[in-house]
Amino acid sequence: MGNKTKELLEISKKYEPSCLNWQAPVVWDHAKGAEIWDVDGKHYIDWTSGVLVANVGHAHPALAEALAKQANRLLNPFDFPTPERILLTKRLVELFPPHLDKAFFVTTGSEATDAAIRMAKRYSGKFEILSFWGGFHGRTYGPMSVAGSQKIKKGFGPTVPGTIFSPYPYCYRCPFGKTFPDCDMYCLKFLDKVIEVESTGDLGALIIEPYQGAAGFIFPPDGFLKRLENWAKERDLVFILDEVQSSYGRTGTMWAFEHENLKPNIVTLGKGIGSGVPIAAVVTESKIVNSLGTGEMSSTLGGNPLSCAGALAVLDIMEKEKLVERAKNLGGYLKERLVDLKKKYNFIGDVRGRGMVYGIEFVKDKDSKEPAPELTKEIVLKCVESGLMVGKVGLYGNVLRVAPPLVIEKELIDKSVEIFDSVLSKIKR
């Protein structure tokens, strides 16, 4: 740790709360593409994308130029539309299936979730919402209330009433002790029992992530989400798909719902939409948003012209540099390299993901599958010391996040995997 880093971390310790929970003692100074430099000049390859935000890479010159130009012209007229907001709305909606024809801008993913829940409750006229074990949808009160993890809610109760929880298909650790595909997605069949036991008969919506990020990059088996969508339609439920993390090319398609041709009623967006600029959105159907009266939904900084100019630049960059296609192709190559490491090390229990997002689950050994959170923490710190910026997540704190910016070059993928392999090879087991 360099002197400047030590100095700044001491200031942070004095004035910032410990609940911020930094992954490693590194103070970022600047970044470019998929590379980072700390305040002491040390270089890192980025496997975090700044928590899956910088899809078009850090400090992309076209994004920086668009922001600078807009900042010199207009920042935030709250009660009036701007060209940037109107043009972004049009362009965003045109990227979605025809039934999703309205977009509403907010500032964060949590705010988008909160708005989606409010829309669904108003439209359905019902207060119950189905969510899933391990789900994470934000830290404000509405989103926290539909979180499927105690550590997000502990000590903050009572939460907003009406949430019903059911297991997410975590096939590596099936809560029913079953094995896919022999189980025929038993977790879907279990939904009816959950509703029968827990609901008051006032279920109006469900919310789910295409893959669970905070829970450990848990991907459901192919076909699960489509069958869930059909289940929801049969019961006339509003289907909310939380794509705050999974959108903007991250999984190798622009929207994760494209993998199964889903037709959700509401989609929430965040993170990659601004690639570092604070903006999020709810994309939905006219019939749903029209259930709200004039002025019943607003956001002080949502859709401000600076953020909208940035979001427009992000779309330009993604199209020009073909980042969705790049994530699919180079992401497939990255997965091959990671799967090779799984075969090599007995403490890698699972590698899962698609496109440019993967979770590596560390265990004490492959047979027991016992989570190894302390080992994971050790690996994170040693990777960072070796110049590979990583972080850990997961219900047990034993999953390494692998989500580089979509602009990462093949050469950097190879170099980053080599660093990772070198760190793993020195682990004493």
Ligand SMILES: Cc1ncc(COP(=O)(O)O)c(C=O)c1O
The other form holds:
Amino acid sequence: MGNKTKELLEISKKYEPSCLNWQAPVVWDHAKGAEIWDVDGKHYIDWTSGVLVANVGHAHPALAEALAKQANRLLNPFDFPTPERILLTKRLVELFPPHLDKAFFVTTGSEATDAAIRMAKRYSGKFEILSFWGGFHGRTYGPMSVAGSQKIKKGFGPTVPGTIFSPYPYCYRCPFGKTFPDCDMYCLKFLDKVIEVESTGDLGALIIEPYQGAAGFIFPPDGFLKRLENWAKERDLVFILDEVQSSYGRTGTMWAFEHENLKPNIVTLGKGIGSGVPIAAVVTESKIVNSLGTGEMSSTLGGNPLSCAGALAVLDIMEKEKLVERAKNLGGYLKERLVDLKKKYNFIGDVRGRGMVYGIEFVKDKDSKEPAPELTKEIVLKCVESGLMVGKVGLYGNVLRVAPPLVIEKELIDKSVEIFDSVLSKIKR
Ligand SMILES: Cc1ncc(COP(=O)(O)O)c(C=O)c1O
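Form predicted in complex with the named molecule structure, per the form predicted on its own context:
Next comes the full complex, this chain leading.
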């Protein structure tokens, strides 16, 4: 560890809370595209995008220029519209199917979840919401109440009443012990049983991630989301799709819902929308958002001109550099390379994902599928030591996330896979 890193980490330990739980002892100094340098000048290839944020790459000059220009002009009139906000709203809404005709800006993904739940409850007039095992939608009280994991809520007392949970299709570890496709998506049929037992008859909405990020990059089988949507429509439920991390080209389409031509009633956005600038959004239907009265929902910094100017620049960059196509094509190549590694190592249980987002699940061995969190921790530290910036997630702490900025070059993909392979080859089993 370099001297500057050591010095700063000592200060951090003294003044910052231990819950911050850094992935590895590295202090980022600056970054460009898909490369990062720490405060001691060590170089890394980025497989994190700073937790799926920097979709357009780190320190993109067009984003930096837009922010500098805006900072010199206007930062924050609350209670009054600005050109940046109005133009961003129009541009964003035009990227959605026609029924999603309104956008509302907030600052974080958690706030977007809260706003979506409030809108769904007001519109439906019902208080119950269906969520899924392993689901993660943020850490404030609303999102915590729909979190499908104890990790977020243990010890915090009663959550907001009304959430009903059902298993997410985690096919690698099916909670019903079934196998896809023979199961015919039993988890969907199970929904009716859950509602029959748990609901008071006041179910108004459901919230789901197109793939579960924090739970371990769990991708549902093709067709699951469409069938779920049909199930929800038959019951007149508001369908909230949490695209805070799956949007902005991450999965190889602008929005993850495009893969199955879904028609959600509410879509939440975050992370990639600002590519590092704090902004998040709820995109929805007029009839839903207009059920809120004047002043019932707003946020001091939501839609501030600086963030909106940044988000407009992000859209320009995505279009100009064709980042969605890039994520699809180069991401396919990355997937092939990762799947090759799965064949090579008995401790890689599963590789799943699409576009520029993959989860690699480490296990004791392929037959037992027993999660290997200690091994995962060791791999994270060794990758970082070797110049590959990675992080781990998952219900069992045994999933490595592979989510580089969408601008990553093929040469850097090759180099990063080489580093990864070399780290794995030295693991003693
Ligand atoms: C799917 C999903 N929803 C919501 C959130 C919460 O976003 P934020 O951390 O910006 O509050 C996250 C953050 O990781 C997320 O992955």
